[in-house]
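The data below hold one chain only, encoded as structure tokens and taken in the form predicted on its own.
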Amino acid sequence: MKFFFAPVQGHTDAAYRHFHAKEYASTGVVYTTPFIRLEKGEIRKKDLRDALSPLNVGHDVVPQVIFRNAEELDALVELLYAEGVRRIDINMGCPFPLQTARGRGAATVGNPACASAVRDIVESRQDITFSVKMRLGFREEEWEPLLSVLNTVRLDHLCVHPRTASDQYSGQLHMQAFDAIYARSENPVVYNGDILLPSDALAIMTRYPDLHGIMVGRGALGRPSLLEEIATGKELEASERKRRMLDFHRELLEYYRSSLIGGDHQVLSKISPFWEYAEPEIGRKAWKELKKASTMAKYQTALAMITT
């Protein structure tokens, strides 16, 4: 069983991944970068910096690309290969309208040309290990033709979030669709979706005993020890979770304060999202104060409200 930290735009940058791995080193997590896309025919510089950051050294980090046609996918793969990348995750699951409206992410699931592009690139680049992260499409049944195509190539794994693009991150998971993908996929399957507690992961692993892995995103942002707890089978006490969460946050904050040149305002804009999903862990009062802190002094006062 493998454990994956899902990429989350605006949260899981190289620094976040580095200090998370440092604090929760026993987990053996595979980290996927937030998606990399083309802008005017080139990879965005900030995406490339993140994918190639020295902070990735020593950690299991896989760059993820998002595309809308064969030309974009080919270009992204070639550009990353030239930088020494030999493992690539292909995003066919992003539900955000800003991406799906451009034919990327979950919009590629129901696009036969995109399915063919993935097949062709995987077949032709035997020197690269590929994985795919997908949703069900815009409609629940759109995944079936894509799965048939993906079954003709060898992937490291197929990660499935059993929701449609319009579901975003709410509503019922379409577990019957996941059942079918799990049964019919010729590639190892990773489950992603609503893993917020260790018991959620245990229920999935029990239901799907041959599962290749579990991917967690928002759950691990709100409870950074979650993947370690799942991997070790040992649930931590709330006080221990908060203590280690604060240690993790402290190192990340110190890094931003030493590396960003825009002063406290820029540091706060980078570090405040750390707490976005953490209300259940730290309590509503501290969470609200952290979110609205407009100066570093107010932020530090709000931090002191988190008691362990």
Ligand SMILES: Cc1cc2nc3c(=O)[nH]c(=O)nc-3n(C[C@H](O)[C@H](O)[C@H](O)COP(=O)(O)O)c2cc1C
Contents of the next structure:
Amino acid sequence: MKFFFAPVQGHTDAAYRHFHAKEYASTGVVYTTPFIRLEKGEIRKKDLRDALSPLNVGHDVVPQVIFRNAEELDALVELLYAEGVRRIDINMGCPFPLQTARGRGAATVGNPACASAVRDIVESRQDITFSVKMRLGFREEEWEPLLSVLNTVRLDHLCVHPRTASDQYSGQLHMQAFDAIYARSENPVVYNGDILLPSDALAIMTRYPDLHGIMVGRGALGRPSLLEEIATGKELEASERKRRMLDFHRELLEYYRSSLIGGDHQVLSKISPFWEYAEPEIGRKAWKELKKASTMAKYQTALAMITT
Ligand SMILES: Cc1cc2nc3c(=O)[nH]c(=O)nc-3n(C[C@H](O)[C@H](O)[C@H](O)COP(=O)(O)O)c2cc1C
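Form predicted in complex with the named molecule, following the form predicted on its own:
To see the whole picture, the full complex is given below, headed by that same chain.
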């Protein structure tokens, strides 16, 4: 069983991944970068810096691309290949309207030309290991023709978040659709969605014994030890979890303070999202104060409210 930290724009940047891997090193987690896209025929500089950051050394990081047609996919793969990248994850699931309106992300699921583009690139670039991260499409049945095409090529894995684009990130998971993909995929399947506790992961691993892996996003942002706890089968005490989360946070904060040139305001805007999903871990009072802290002094006072 493999464990994956899901890409989450605005959270899992190179520094976050680096210090997470350092604190929770025993897990052997695979990290995926937030999606990389083309802008005027070039990879956005910020995306490239993140994908090629020296902070990526020492743990597994797979760059993810988002595309809308064969030209974009080919260009992204070529540009990354030229930079030495040999593992690429293909985003076929992003539900953000800014992306889907342009035919990217979840909009590629029901588009046969996008399915062919993926098939062609995987077939023609055997020197690159590809994976696909998908959701069900705009409607629930859209994944079926895509799966038939993906079954004709060799992927490292197919990661499935069993929701439609209009579900965004909440509401009932479509587990029947996941059952069908799990049964019919010729590629190894990774499950992704709503794993918040070690017991959630255990339930999935029990229900799907042949699963290749589990990917966790928001659950691991709110409880960064979660993947370690799942991998080792050992749940940590709340005080231990908070102590280690604070260690991880301290290193990340120090890094932002030493590397960002925009002062406290910029540091706060980078570090505040760290707590976005952590209310159940740290309690409502500290969580609310951290969220609204407008100065570093107020932020430090709020941090001290987290009791271990
Ligand atoms: C704010 C936000 C940003 C995200 N950015 C990406 C992204 O760049 N690429 C991607 O494949 N998925 C992205 N996702 C989706 C997550 O990787 C994951 O599939 C989703 O949150 C469901 O898993 P979870 O329930 O474990 O969080 C994002 C999700 C959120 C909430």
